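There is one chain below, alone, in structure tokens, taken in the form predicted on its own.
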Amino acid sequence: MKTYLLNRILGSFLVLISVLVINFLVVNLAPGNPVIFMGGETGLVSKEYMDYMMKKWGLDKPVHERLLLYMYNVLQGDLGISYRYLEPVSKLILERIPTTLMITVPSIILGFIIGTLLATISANRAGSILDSFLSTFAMVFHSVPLFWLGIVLINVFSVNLKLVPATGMVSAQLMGKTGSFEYYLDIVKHAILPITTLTLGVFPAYFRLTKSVVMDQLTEDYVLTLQAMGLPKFKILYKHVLRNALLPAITLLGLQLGFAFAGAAIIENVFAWPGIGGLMLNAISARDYPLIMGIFLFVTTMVIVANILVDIVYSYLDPRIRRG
């Protein structure tokens, strides 16, 4: 088990280094110049200004020199300074992490639970009206664009029914009451629509995957043996079949937890939610190279960590992996 984990960690480190290099080259070789963009934005477009800023940001050096310097700084824990915000990239990212996790983690967990349970019910009643309804329900939300779904939910539950706030994270009148019960309750109210939108967008993937695996498991010999032994159908389905069917779903859960920091970019912009997704889009539009690379590197790290955690969970759920 220890050897298996060490090999996974070593392989993940090599993947991280490769992504670091590719990420740097893709961003820095892309068309556009952040100095020209910022100069046009502020009205300072003189050659002296551009030369000064190119030198200040190190953009006057060859790409390979900048890459080596960037890798050295990253290994020291320095992700650079944002061109747009003029603050350390690591500080900007860490400030947005809790806000993004507030809506992404609950939605992914809810999507996992709802998707797997509905898939199990649907597979157990394959060919029935209930199966057709649940499959259609999942397919509809799998096909609907999330930004459109978010706008529809805002119109229905905020504009028309006035049940929950439409956008933002906290109401203006509660900005100065940080730490109070009303403040946190208001955050929960603002998070309802983003979480609902993401959950509806996430659960179809678990539904389709789990339903397929459950239907395959129901045809296995061990199910017939358990039925012959007289075990109740409910116990066979949820104690034995679902346990085996959860392995692929857990893999998907780990991947989505890794992408949680960037996957909600569209939703955060629809609901004006101040998370990493909005920060990433602002960095891309401003050609803020250090911030773009910092966010991509952070997301990659989270994906790798999530995959390692999934492997650990796998080893406990499936003894064959541990023995291997």
Partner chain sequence: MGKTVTRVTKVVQTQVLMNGTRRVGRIISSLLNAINYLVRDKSGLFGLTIVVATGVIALTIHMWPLPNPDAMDYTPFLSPGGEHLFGTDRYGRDVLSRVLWGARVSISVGLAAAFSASLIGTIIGMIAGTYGGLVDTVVSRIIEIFMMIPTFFLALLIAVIMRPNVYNLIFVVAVTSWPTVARVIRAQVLSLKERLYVEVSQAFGASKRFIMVKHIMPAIVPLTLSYTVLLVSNAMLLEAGLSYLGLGDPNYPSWGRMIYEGQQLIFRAYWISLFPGLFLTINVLGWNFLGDALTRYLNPRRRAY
Given for the second form:
Amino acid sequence: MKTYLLNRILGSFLVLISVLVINFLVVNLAPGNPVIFMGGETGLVSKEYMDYMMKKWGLDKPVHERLLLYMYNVLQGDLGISYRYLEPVSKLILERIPTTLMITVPSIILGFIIGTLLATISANRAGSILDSFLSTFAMVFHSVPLFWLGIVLINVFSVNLKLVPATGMVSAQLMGKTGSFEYYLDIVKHAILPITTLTLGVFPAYFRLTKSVVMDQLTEDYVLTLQAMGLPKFKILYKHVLRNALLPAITLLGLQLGFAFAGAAIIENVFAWPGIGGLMLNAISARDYPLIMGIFLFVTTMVIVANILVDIVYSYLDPRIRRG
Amino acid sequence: MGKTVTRVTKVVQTQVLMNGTRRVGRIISSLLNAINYLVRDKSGLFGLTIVVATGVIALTIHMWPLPNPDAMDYTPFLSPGGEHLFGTDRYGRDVLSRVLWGARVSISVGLAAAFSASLIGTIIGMIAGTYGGLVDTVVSRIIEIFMMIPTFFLALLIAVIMRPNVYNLIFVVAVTSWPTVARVIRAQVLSLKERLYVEVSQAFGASKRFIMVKHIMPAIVPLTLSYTVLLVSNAMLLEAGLSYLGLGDPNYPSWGRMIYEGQQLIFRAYWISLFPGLFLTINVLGWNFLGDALTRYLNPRRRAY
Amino acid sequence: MASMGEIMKYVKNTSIVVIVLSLLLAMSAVTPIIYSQTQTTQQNTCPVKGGTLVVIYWGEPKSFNPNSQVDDALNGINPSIFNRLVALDYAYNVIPDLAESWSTNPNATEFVFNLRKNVTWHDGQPFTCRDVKWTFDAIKKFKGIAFNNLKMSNLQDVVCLDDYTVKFVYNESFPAFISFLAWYGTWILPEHVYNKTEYSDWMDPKIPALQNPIGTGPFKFVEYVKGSHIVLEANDKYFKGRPCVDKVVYKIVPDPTSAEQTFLAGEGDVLQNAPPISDIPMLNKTPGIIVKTLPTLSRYYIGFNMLNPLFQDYNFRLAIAMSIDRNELNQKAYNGYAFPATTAWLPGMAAWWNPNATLPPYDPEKAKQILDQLGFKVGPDGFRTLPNGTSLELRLLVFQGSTSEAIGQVLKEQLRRVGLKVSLEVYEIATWETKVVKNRDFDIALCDGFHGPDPHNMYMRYAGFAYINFANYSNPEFDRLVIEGSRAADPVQRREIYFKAQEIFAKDLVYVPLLDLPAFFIYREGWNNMPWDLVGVEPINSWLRAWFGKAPATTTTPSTTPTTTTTSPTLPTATATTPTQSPTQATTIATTSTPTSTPGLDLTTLGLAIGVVLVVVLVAAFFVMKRGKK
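Alongside the form predicted on its own that was just displayed, please also present the structure of the form predicted together with the partner chain.
Starting with the chain above, the whole complex follows.
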């Protein structure tokens, strides 16, 4: 197990470096340099200003030199300073993590619970009307474009029914009153629609995965044996089958939790939720090189960590891997 | 309908076999078998119907008596009904015509992207699986990298860099989707290599290329096919997502592009984004159903449900 | 140049709207050359005090140094936090801000400003000439955004005559100085905060004021949660008196549709993220919401790539120009709210507008004729080919944004009608900039931009040597005139120069103006004394006098005719023809202005429709999925 972990970590390190290099090259290939963006929008900018800024951000150096410098800095834990916000990239990312996780984590967990539960119900009564209904339900939400769903939900629930706030994270009246109970309640209210949209988008994956695994398991010999022994069906299902069937779902959960740090760019855009996805969209359009790369690197690290954690958990749940 | 197809299958099988062109016959008969299965499987039939119907629309749309989808000849913002069944958009274009033409654009983008992705993925996955060694290590690492980075960001970044036209959209979707296919194919190849007949062939001194072409390829093709079908729906959604952020091709009426154009007008004219949204959803649904049914067909253990 | 798509566009209209007439200050008097004025500060009076003004805002500021980089998002917020020496109001007049009065010498090389004496920074330090001098020295040293506008390379010195008098000395006549001083990137910054030896420059991340700005403005900075909101609170010691409201909150919602829905859901008082224009009639009809509109000095125009030999033929350019139906553009892209451009310069700049520099009229038949004569024959696919028979496809580059893309779509269609094939390419602004301005990789490019605050803008935008002259327009006569115009101290002579330049510009047709744009002000009923109602009193985007409630008496409203003589100064013969759009009081859009056809279904119906459709899909799929065990 130890050597396995060591291998994993070494491999991850390789992955990280490749991600870093690829991103650096892709980002730097993008037409439009950040200095033009800073000054050029209105055409007011002077040649002098461009030269001054290029030099200030070190953009006048050749690409490979900048890459080496960047890698050197990253190894020292320095992600650089955002061109756009003039603040350290790490600070900008850390600021957004809570807001992003606030909508992604609940939706993934809710999606996991709802998906696996419905899948078990559906598998238990395979072929019934309920099963068909649930499967279709899951398939429809598996197929619907989430941004479209988000717009529809805003229309129906905020604009028409006025049940929940439409966009943003905090009502204007409470802005600046951090810490009060109303403040947090208000954030929760604002989070309802994005979480609902995301949950609807996430649960079909768990539903489909778990259902197919449960159905597979139900044809396994041990289930037949247990059935022959006269155990009630729901007991077999929940005590034995589900335990095995949960393994792949947990793997997916781990991976998705890793990606949860990336936020949900389009959904954040629809609901004006200030998460990492929105930060990334801004960073890309502003050609904020350090910020783009910082976010990429950060998210990739989180996914890798999540992967390793999943592996560890998995190895405890499934002895075959531990031995192998 | 199921019965007819079965009968046709039988006839074709016997005829083809009698004619002696064995290989072609086998391919045709297995195709017919698949269709036969899909037609009996109700959700497969549903998917197939949608896919075929949209395909027919996409192929024949230029012959339909519809207004030019680009012509801004009508009064803008006519609501659905009457002469314009789906209304008109802000420019005075016929939404029905655009939605139906959109089938051609969205399906082509989806199909082209899915095919290129699964082609690249299959070839790379097969090479990695068959040859093993250093090639496999490198490919696996690349796949791993793609699995670890947020691909939507990558798609976004590439889409921003390149000119937003259909070909580049196809490229973006293909580039970000091939690793999934490669991973599955590689795993499949590895498991095939353990099979007895492959091992025997190897023992008789068959070359790796021979094994790849003779034994592995035929076994892989169906899997690739079912993956391609599932990828089409993914590609269509990814295209729509990029279009929603304004990165679509403005010269063609794709459904994603139409949602993007219409979502800003949702108060004034819901129909501009509603109909393409519905068509997109139904189509993705159709491809998903079809893909699922195909997977079930290829994995007989799951046919029970 | 292009703003960040159209979203920024409107905001720019509402925020930077700037002008010209300022200069005219120097001309309106009988002996117009030396102008000086004194201003009696109109102290703020509030019929109702307290409350919060919530602005639904379109973008995030980059940092809080308002002079260092172009930042349209910050520019709309700046007037609440900072002040300039002089400012612009919504009628594009230059009005006093931190300077009480000013004077110019006859050559327009020296400008003296008398500063207010009762001003303190938000941290309690007094404001003096030192701050002014440091600000302009820093703009010059660190190449701030105003460097070009203020022709800093010609600025010899900024001298503090005493603590409250500052003199700018140029080595060349610069009559447009005061206009540009009231525009972008000239906010006075606190010297004591910025000028420390440990800072490398004014954008050093160590400077606390980059995140917590300190200004002299009517509101103090409280907090900025990135991507979410900015909170400001009333400055009790503001030199024009305390603001009527206690707090201003900018709620950042970048997506226009989301912003509109947030506003309709009652979560804001002012909507400063312009909604889709087609929604404006609907908003205007909604009870409790007021929509006002003002013309601006921004316009959309296209430029032909003169590096392409095709466009060097005047007749080809003429044919394209004659194929453009600006009224259709206006209806389909702007819902009829914009103003089709018929002349080389904007009528909104009344004193500098030459009504005789007209553009060729819309005449598609004539355009087809010209194209036929040039040998562009129509091929079997309905599109014209080059005279040598090879196919022709013109690449039209536009930047992202619903209006600019709409204009692109309509242009494409209009050119199709005369048989020209156009492929539309939409890029986000940074890429557009690289492709069009830097690499000249296009055939036709659509651009928009602010054409004020002074006709000197011609020099910056269209002259052969201008950075953003992307079409490579190069007419030595035009260049000579705009250079001369930038130095002419005598306003009458200056006007003649610009009139001539406009005639050449219209005749050359390298750039084709399309639409002059309006600005929309959308806010909740009950708010009074909004900046757009206070022309001549308050700068653009200043919420100092805004208050909510019912007016107890009309006398409390500050007079919209200010004590200063800044409004509508005119040259003796400037307005021979009345401009079609005169910057006056904000006008409420008539409810009858609903353009075109049927109103959409209301939202309940929409919700129902979507619900029904979903149910139908579900039921259909459900029946299909339903299958028994075999």
